[in-house]
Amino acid sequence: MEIGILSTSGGKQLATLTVDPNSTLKELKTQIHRLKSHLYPDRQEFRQEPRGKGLDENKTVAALGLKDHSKLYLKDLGPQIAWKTVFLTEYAGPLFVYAWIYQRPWLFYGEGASNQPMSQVAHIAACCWVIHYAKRILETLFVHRFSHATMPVRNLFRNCAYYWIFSAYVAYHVNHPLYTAPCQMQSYIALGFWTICELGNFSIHWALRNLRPPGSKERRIPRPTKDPLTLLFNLVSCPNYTYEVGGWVAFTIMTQCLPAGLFAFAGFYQMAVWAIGKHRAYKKDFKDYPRGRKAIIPFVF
């Protein structure tokens, strides 16, 4: 049977493929790549309508109800880059930017700033910042399993700008010679809460890793493991985001720094958007999904 492939932009005919009813969309992507070398599989997205939802590449032609001379629309997603590469780049930046500004270079503070005394909180904050992003890099290398192999290259610049600029903004204020630290009691309590959130975030990531078999895109309902820090799964769909936000709130209280608070708020807003999307997807995909769970904030949101 023959399937016509049209562009989502203007409906231009791109190709006519001879396929078997049991062929998957992934196999169709391979055929298109042979015809148009710049359209490698990760750059392609099939749709049944020009502005419709992207189709699962593992579905067969027959499962989609396509017949001889049916049409599929193809969206060119643009140049792609591996998710792992994006994560490593956007996380390495904040680590090195903060560590550099922590040394009080003359470029930011002028000559002699590095010789002035620095508060203990500034030292602790630098350690926390470096540990957090080192943890993210190690998780990217050894823990995370990505459901999608790539993302558009343009997102790399946006993501890096967000992380790198905020890192410089926070580091400049916390490491400034005129920075005034809060009382030790406040900082130590916040440090303890930050530590719990970091451990909790890792515990959730490890549980999610074990939820998906290697090399598969299988989806299951996340549930608590024997690790007590994963009990948050009973209350929210995305406890990794809950712990992440908690960690940055703790960092803000520990440093009592407004830029850190702005970074925490910006992160919460974006993670709340992601959490809502994942929460809705879980409820849609699993009829027996726990009804009492919220998206990111227990009992509230």
Second form
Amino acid sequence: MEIGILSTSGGKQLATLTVDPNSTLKELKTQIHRLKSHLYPDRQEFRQEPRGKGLDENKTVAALGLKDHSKLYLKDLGPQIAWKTVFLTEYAGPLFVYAWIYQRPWLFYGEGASNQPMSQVAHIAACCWVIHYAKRILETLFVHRFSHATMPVRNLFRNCAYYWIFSAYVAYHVNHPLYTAPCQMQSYIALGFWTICELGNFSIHWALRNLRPPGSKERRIPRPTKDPLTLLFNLVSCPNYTYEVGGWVAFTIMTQCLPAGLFAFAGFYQMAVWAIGKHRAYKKDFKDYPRGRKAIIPFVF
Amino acid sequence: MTATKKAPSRVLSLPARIYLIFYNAIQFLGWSFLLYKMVDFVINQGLGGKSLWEHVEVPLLIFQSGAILEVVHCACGITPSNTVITFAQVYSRVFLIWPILYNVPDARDQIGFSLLLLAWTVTEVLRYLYYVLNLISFVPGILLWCRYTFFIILYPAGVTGELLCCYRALPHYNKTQEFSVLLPNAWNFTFNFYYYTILVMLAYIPVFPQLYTHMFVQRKKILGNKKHD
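Condition change, the form predicted on its own to the form predicted together with the partner chain:
Every component of the complex follows; first up is the chain already shown.
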């Protein structure tokens, strides 16, 4: 049978493909790639309507109800880059930028700044920061399972700018020769809380990994596991974000640094948006989704 | 976008319409007065910096500051424009007139301020007149043409003037650290108005091309159609 492929922008005919009913959309993407070399499969998204939802590439032509002379729309998602690549670049920046500014380079502080005394909390903060981003890099390499292989290239520049610039902003203040540490008790308690949040965040990532069988893109309702830190699933849909926000609030209190607080707030805002989206998707996809669960802040929202 | 935002002349309530005619008319008169004062100065004294500023200072501060209301108009939905974009535009104007021009006499550069004032007065006179007449659905073609053509020169001229004035204000903020928060302090926070001004100037690099090309797109859409009538 023949399927007409139309562009989502302008609706013009891009190609006519000869397929059999059991062909998956994935195979169609390979065919199109052969016809148009710049459109590698990750860059293609099929839709049944120009502005409709993207179709699962594992579905067959027959399963979608397509017949001879049916039409499918193709969206060009633009140049793609692997998610892993994006994350590694995003997270490497904060690691190196903070470590560099921690050494008090003359570029930021003038000559002789590195000889001046540094508070204990500033050393601890540097460790926390590096551990946090090293953890993120390791999780990206070994823990996370991604539902999409790629994302648009322009995201790389935008995301990196955000992480790298904010890292420099926070690092500049905490490592400054004129930085004033809060009382030790406050810093130690906050450090304890930070540690729990980092462990909690990792526990959730680990639980989410095991929720999804290897190589699968299946979605299931996340629930607490044997790890007590995962009990937060009973209260929120995205406890990984909850722990992440908690960690940054702890870092802010530990250093009593308003720039760190601004960073925590910016992260919280973005994660809240994502959490609300995920929460809604869960409720829509699962009829038996536990009520009483909030998106990111227990009992609140 | 909602229907209200696309066709305000159809869905705007009477009190809102009267208010907007009133607001835009006052701005039109104010900026016409400023245009007159500028022309009057230039004819008698040539291009000026500090003395031109003194000649127009009070009405300029009043009428340009009044534009803050336009952000409120967007937020309330009585004008169709995007609130964030309007905020950015009004912010850049208010930033120029208060912390730069009003606060730093050295910023009143002869070339910079003349360019800025020329661009702003002509643009605003056209813009506010257009809005008033649009609210009573009576926009003459010549006005429409002026509004969507003059910007081609005025927009870059105005931006050049603005950047020049900002640049001239930098030494003052670097030296005096006015409006800045320094270390040490309990919250380990800093704010450096000198670097902030540089940041604002750098922001023109991505923003100006986008707004400039947007105007060209609008021009093609609005003037292109009229040609066929």
